[in-house]
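Presented as structure tokens, the chain that follows is alone, the form predicted on its own.
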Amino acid sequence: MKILFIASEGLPYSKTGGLADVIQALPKALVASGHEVAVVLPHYRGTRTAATAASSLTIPIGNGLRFPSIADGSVVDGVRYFFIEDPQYFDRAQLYGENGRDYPDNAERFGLFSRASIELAKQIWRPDVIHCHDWQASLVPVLLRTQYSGDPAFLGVPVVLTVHNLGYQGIFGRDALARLGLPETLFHVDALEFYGKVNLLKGGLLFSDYLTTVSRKYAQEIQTVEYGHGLDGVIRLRAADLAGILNGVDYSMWSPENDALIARKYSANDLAGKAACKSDLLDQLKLPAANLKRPVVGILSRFADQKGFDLIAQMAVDLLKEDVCLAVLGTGEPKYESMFQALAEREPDRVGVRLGFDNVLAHKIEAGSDMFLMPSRYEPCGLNQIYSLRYGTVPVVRATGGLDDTIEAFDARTGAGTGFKFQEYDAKELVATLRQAIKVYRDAPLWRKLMANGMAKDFSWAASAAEYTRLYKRAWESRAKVLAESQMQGSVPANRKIAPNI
């Protein structure tokens, strides 16, 4: 089967969050299972690739035309990469915005990206299935089922949309319709209209053949008012076509046995390297060796309320009353960046902070920390808690979404479980759970048992890729019925391929 991924970011070329990890790992796993996969991404300023322009396009945006080019990139791990090049739109300092604000023309930027990706699928790389990701690619299914609805190139091609985080929906003023070259007929409750505005993700949810999200628990949560961000009714409407498929992990990159970025490799059978990695992490953050005797709590995240940083802000002083060390890497809301900088100034011997994204340091935090903190308000899947398990770094999480699916609460009496988690979104519960973890840390044999439990877990991509393959097949078969009916009516060429290599 030929599968085309359309996403706004993806490693090894661009990243702001977990979406980029998925766009690198899932296509790779699908190729390993016998499929042909291509990925199309915007060509951002930071994208480093030897891609060469394959063709130029004429794309209508609003009342004008733009002329992006398609760059044909290299094949990485069997996956072919394409890039949409438009320097005015994508040659910018960041992917989506700067200084905590989105770029004001994000609708046009990703509208052009979506239209150009469709033309790529029509002219250059003809897929059997199109797999879109998040609001930035949600215009693809809308366009395919409206303006491209009579195009025989796409009549039999299903679209799967994965929601990585329902909190980000691509909401714009009503004038975005004109700016995107969309008809006013799409501004109604059964299409893009959302409380008087345009919601691109809503359009993707309604016009895609199948929907997925990145954990079973999150697929249930987003059908509720609490987690639905105003779209819970739409999700419930499409519940029969929604699947929660847990993200996997690429253990060739995220495993202490294989990781070339950490100070010393180690495994569940030989944990000596873990101590060396802890020492190296302290050196990287310029923290004294006295912290080797303390539990190091790692934080690696986008700094936002969604990630639980309002709870951390409430309990930071209480946390530092405990004999712990903090190793922090991330960027995000200025108030939280300032908070961590202030903590580091207050406790320079126990708080190490690095603002920004640093892939090497991210690996070192996973390997060198004793605990990993993820107190999210909601978490569709989360990857770092899964990485942490394999590195013997014990997760402390809130029981929501993928965090609840992947972490089993530790029972000191039986020795079963892989981490610590709390239910209510409450700072006092977070502090109490951390204290519970610290208490177990002081019992070395029990802590080693807990580490071993986590390191034995397997969240590799193979199982998830198999679930996606089954979903692609169902989506293709349902869409193929439409194609067959059209062929009987004579509206589609009879030589159009009917069965992909599934």
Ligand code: ADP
Contents of the next structure:
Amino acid sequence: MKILFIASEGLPYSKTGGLADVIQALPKALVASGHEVAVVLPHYRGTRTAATAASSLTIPIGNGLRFPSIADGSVVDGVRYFFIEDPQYFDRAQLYGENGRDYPDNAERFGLFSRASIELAKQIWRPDVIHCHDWQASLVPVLLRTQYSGDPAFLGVPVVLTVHNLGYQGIFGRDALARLGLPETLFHVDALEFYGKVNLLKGGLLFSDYLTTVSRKYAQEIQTVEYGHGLDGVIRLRAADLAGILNGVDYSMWSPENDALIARKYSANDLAGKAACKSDLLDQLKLPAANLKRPVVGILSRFADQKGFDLIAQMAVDLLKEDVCLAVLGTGEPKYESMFQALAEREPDRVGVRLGFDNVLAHKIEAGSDMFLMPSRYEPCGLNQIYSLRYGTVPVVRATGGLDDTIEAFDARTGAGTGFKFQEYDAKELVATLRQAIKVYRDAPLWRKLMANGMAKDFSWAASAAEYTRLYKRAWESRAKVLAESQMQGSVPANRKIAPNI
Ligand code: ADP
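Hand over the structure of the form predicted together with this ligand; the form predicted on its own is what we had up.
Full assembly next; the chain just shown is listed first.
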């Protein structure tokens, strides 16, 4: 099959979070299983491209027209890359915003990206299935089933939308409709209208043929008020077409046997290199070697409320009463950046903090820490805890979403399990769970058993890619059936799987 991925970030070109890892690894795994895959991304600052595939498209935005071009990137790992070029929109310091603020024209930026991606699918690279990701690509299914609904190029092409994080929906004022060149009829509670505003992800959820999210547990959770971010009703409406497919890991990049970025490689059979990595991590963060005796707790994350940093703020003083060392890398909300800086000033010998985005240090934290802390309020999948398992770095997590699906609670009596988890979003539970982990850490043979359990787990992409393949086939067949039925009846096919037709 020919599958077109439409996403706002993807390695090796752009990254702010786990989406970029997935947009690199899943296409690669699909190509390995025999599919043809192309990925279309915005052409951000610093991306190098090979050739021009289309020099000028005509895209309505605001009161006028814009003329983006499409660059043909190279083929990487068998995956073809295209880039939508509009320097005024994408040649900026960051991807989505600066200094904690979104760019004010994000609706237009990703509206243009979506429309240009549709033109790519029509004029340059015709797919069998279109796979969109998150709110930034959610206008694609909306446009295909409304403004493009009569276009024979797309009648038989199903759209799958993956929600990587329901907390980010692309919500804009009502006037965004006109700016995006969309008709007022879409300002409807059964379409894009959301409490008086325009919600692009809602449009994607209603107009796509199939939906997926990135773990089974999160697929259940987002159907509840607690985790639904106001869209739980819409998700329940689409529950029959929603699948939870766990993200995998690209072990060619994230495993201590292969990792070229860490101080010394190691494996489950020979852990000697892990001590060297711990020592290197302490050096990187200017922490004294006395910490080699202590458990080093790694934190590596976007600093957002979602990730549980308010719990860490509440319990930091209690945690530091224990004989532990913290190794922190992250960037994001200023309040959490100052919190970690204050902790490092208070305990300079036991708390090392680096603010910023640093892929090399990210790998060093995975390899050099003893534990990895991820107390998220919610977590669609989470990648770092899965990476940690392979590095023998024991995850301490809150039992939510993908964290719950990927980490098995350790039972000291039977020796089974891969990490530590707590249920309630509560600072006391977090401290108690960390104390439990520290107690096991002091029992070296038991800790080695726990590390070995995690290192033996296999979360490679092959199984998840096979699940996506089954879904693409089902989507393609169901779309073909709808078309055949409408042709027999001589009618126009319904523009979406749920009523009403908008
Ligand atoms: P999310 O996508 O919600 O940020 P995930 O756990 O799914 O969380 O993925 C986060 C990805 O981003 C991981 O690959 C992680 O290593 C990386 N990452 C997060 N923060 C940083 C940072 N400050 N520097 C380098 N890599 C980071």
